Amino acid sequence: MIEVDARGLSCPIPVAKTKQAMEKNPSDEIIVLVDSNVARENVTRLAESKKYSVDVLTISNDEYKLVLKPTN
């Protein structure tokens, strides 16, 4: 399991990030940590069009948990 801690950051470093973390490592589960709405709805976006499960988890207010895996 990968961990992308992308909290405090503003777009689009998170997607970033994110995708970064996937293409180094295409068969693991990756959580990765948002603190805003549009950080959260663009990794998921990223994510389902790479092929990836997306479950979101609300920390609080604002932060968010969100765990991907790969389908394929």
The other form holds:
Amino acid sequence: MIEVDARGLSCPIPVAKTKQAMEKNPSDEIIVLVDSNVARENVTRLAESKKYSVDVLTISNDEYKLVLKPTN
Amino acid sequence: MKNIFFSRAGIIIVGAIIGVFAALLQYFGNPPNMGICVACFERDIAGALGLHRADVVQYLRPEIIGFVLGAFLMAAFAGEFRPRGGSSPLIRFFLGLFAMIGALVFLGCPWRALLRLAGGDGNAILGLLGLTSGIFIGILFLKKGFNLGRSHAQAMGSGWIMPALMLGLLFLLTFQVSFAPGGPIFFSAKGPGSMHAPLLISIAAGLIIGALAQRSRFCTMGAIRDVMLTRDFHLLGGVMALVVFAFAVNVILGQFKPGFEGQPIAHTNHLWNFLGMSLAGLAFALAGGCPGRQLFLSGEGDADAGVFVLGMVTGAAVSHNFAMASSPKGVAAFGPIAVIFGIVFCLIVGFTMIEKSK
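Output block for the form predicted in complex with its partner chain, input the form predicted alone:
Shown next: the complete complex, the earlier chain at its head.
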């Protein structure tokens, strides 16, 4: 399991970091920590386009844990 | 709150509305192919405040005020108003400053580049190509691990500063305050600064666009970046809609005039149109948003975006005070050297802010 901590990083860094993690570990589950709706939306869109399933867990008010699982 | 603008249809509708509003704002009095131009309008604000004395470009543009306040109100309503900051503010200030210098060599920000295209100005193509090449260089840094560091939550008051500043500007505009005979606030009597839609129309358009853009995350630089970085065409849909709808309304209103020569508030120096916007594109890419997006972010509490905006306003003052800003006659004496300085600055920022991967 790979963890990407993108909290506090603004658009598009969370997406760039997640993409990098996907390319390095194509078959692994990836956990992404974000703390804004924008980052949550953007990482979700990236994951869906890369054929990952996305589970969004709300940790606190503005903090989310995204669990990305490759579907193929 | 569910975000209806997360959808493809949502961003396209927002882009279309911005395109229509921009063409209409021109119809109601804003300068040609400048229904909305974030860089030009911030430059006009700098002039109105007396930060530069180019007397043809001085006006407190209500669209800018509306962008920030619209985003602020919508973010508060949607539970997304979140004061934050501390991600390399000084670097962001100078990225904003140089982005403005580059934009004023071209004579427009990405928004106006799109609107110039929609109005038939072929020189915009060079600008957009430059913008794309600048963003491309920015992406190379992003892929290497470039970032400006994390921001942190800040006190409520931090997020109120930019909206409050805009309210202050609105006050000065509404009452046309004069601080001394022959002194600021300056309002152009001729030139682009004297051309503006009625205040109520401008502020309403600004508020609506600010609110919609806050929800939809509309960003012109982001549109081009996302296509190159992740093959994500989401934001590009909005930008394409902006161009198509602005073009359609321009044709209907007789505002479409194709060509390269004699275009309004534009020059035909292809090289510096290209390089000016290359600098702007690179600076926007490193800072994470086009000038419009920076305004919307500043409205939702992002202090770093607010610093970028103030950097742009300062950049406008520098551009006009030190003969760097172009005019319809062409590139100014110190425009090219300033662009080269800016590109070097951005490259140094890019190389020195690469995070080593673990």
